[in-house]
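In structure tokens, one chain follows: the form predicted on its own.
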Amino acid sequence: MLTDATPPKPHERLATALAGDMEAVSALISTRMASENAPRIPEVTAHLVGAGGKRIRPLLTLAAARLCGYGGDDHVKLAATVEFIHTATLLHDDVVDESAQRRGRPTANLLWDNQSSVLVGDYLFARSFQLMVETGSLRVLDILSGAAATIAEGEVLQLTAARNLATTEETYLRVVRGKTAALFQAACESGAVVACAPEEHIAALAEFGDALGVSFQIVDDWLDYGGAGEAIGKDLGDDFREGKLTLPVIRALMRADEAERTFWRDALERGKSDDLDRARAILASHGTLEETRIEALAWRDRAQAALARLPQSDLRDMLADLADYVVERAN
């Protein structure tokens, strides 16, 4: 019998493969976000988890360790580490750029203030700590730790290269793989890790993760002129306002002229114009959008090839879905 059902997304088909490992990351992340102290900070943090978002860092994290044979429950817990950093980061993140919505919902700084959401994101990364030394595994700590120390890097140095037109493609790379791709690259590495997998295929799911994160900043900077605001959950052209610079703005301004070089000095370094249509209209005519989606699906054949060096399996194929549909909303 026919039905005009909608198929699942690959982040649903894991998800599902994975139900049982998800919903005890669940507990765990409800458990450990609670505070008889102060009940400000599961307030603040359900408002956020309570958001939905596809929880594709923790399923990494889970599909990682399974992949390699897993049998235990520590991967649980490293999942519960992941979702509580990017948790914690997206709370910073929303106060630093004065964000309104996240998830097609108000943020956290909005509804209560940003004293409570840089704490809670503290409290949170406090928590992801514990969870990730009680796995026993001094590795893994390094891989997480370190994770976290190059997310709040990446954050600096885009900080740093916000409204600066002589931003590079290099420094551009550095900020991505630093405030997104060294999450999903660690999610990947530490669940591997703890399965005790072969040195091979931790590297090679390390470069998985890595690759992944890229394109999937890449397409998130493609959206921010080239999509729909109900469907990256913010308001589109975010970037734009908050005077970032991203691949397809740089890539303009390699090619722009005097007028054009003039409109992104007031746009970004000053602050003077909010004509997105204006700066869409200049990205279309140099074709810099469709060069950054290229550019992802680049990045998204480098995490596939890397995950080709592993044994086949279901949820190998369901990772290398999982990758095709990062670039796949930038269509």
Contents of the next structure:
2 protein chains.
Amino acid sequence: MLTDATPPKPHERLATALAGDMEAVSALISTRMASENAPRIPEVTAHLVGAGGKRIRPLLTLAAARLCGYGGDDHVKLAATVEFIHTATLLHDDVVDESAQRRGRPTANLLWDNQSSVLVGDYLFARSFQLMVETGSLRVLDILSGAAATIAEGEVLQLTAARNLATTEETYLRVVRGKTAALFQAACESGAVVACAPEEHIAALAEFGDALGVSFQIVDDWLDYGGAGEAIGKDLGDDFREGKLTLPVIRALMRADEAERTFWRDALERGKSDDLDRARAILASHGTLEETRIEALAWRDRAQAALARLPQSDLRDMLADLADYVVERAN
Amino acid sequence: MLTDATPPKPHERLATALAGDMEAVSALISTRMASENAPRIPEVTAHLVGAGGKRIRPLLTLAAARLCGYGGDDHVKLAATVEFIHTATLLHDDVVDESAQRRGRPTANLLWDNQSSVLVGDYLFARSFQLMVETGSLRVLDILSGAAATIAEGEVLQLTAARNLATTEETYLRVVRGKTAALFQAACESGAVVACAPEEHIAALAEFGDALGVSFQIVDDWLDYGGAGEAIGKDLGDDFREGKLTLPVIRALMRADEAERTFWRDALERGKSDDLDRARAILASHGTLEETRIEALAWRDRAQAALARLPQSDLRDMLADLADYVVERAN
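Structure of the form predicted together with a further copy of the same chain, please, following the form predicted on its own?
All chains and molecules follow, beginning with the one already shown.
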């Protein structure tokens, strides 16, 4: 029977190619998120882990290790580490942003309480460090603990830059690197390191992860003003209501007239307006949503150029397709 | 000129004996809590670090390493690690407990916001892992990352046990080990490990740290009902109002008549009574505050018995005095 099923997406093809590894990662995550003493921990974690998500970060670690010819199984531990760090930051982010929805479901802070989200996040951070210690690779530990610091620093920076109209593109990029690209980069780099890849391949994969992460986040920020809210499982205009200064807004502020500047001040600094339609109209009039999309494409190109420095392989091609897919969300 | 100055306390004598090391720890903490990108981080951290505290945990690490004959300087990194982990948990605890005061000053969550406390805590956790990775000792990494997991697990357990009158002494002890003893133990054990001490000395110091931590926490829980609020820089009756089931209450519940049980249920489970005087009178009538004090003394004895397995030295004697001092707060 003929069907018009859509072809599998790049991350789905990666998941298929790495199916055995991913099963091992899932099993490890289940084992390590358990806590005999505090059943609240697996409850909260399972709520998030069970909600799926594309598991792009562990896929990156596994793919990086395998395409560097790795034959061991420490990459499974690293992939689980990366997913634990990601889950921990999601739990804390939802507390910080006072979010009510994540991946199309109520957030843990809403279902349980902020306390549980903070402490279970801490537990997952600690468990992630235990896991990476088990690999016995000091270089990997250095990469991942550094990424954890960059993530937290980026989140603090985002917090203090929010509602501040003077936020520069440089600060924006630093926030993006912290909140998203640091872990993408560490996921790729640590996979290459555990595979004992040549230094130039490690550097190429680190650069790929960074650029992929930046492009991913820029698209996310674009979608918050331009995309369909349902498609990404979060509300349209979240950033706007939280007073976050993202790229389309920063560019529009540079060209704002007096009336527009007053609007942005009322909306972002003072939280006195939630007129998202007006915001979108202003962004459209200055063409900054389109500029933002183009910026994401430029980072996609950098990601693919880094990959081109690696030997050809199916996994490499899937990663290149993944970079395309990330920006295709913004069509 | 004669003065009636009180003799220095054991932790003050330790700080004097280890003055050079402690200066190095303070300098390292200042350097590593900095963040060029996010000035909020050193602001929040300095508020807590500047409030002093006795710095017992880093002193334990330094003393353990030195009394095992250590001549290097990795123990300084470990001591700073331990203090960072402690500071991070304080930041998160104050969010979880919604505390307004810590060390006699307004808490960070009150001065800034919960968001800053959560994220700066995350940053300090990450920085602590970076610091311990620099020691290059996988065994130390295993000890400290395990302690971090036990701490978070204990905090979650405390959260879920709060307002539950069925909480057992076994659960209470697990919470105490998590919230306090795990880090005391790891502080001592990692100091001995970095000094390459013989296994039996490492074990003795780990046991000392655990017992010291348990006795310290039991005294804290005693003080919450029996001590002078000002002396410990927190309000009397905090645990009572937060519905925490601590040892004096768990024991009193075992012997409660119908009226008392109703009182505890109203006060702890339902938060409908804040009659601390009544609570103290009930505890006194069953003698459970005195029993709690005696339990703390028993843990003090265990701590000192563990120390006795180490060769005699001035530092060892100061640690034994410290164990006495911890319980003397409950006089």
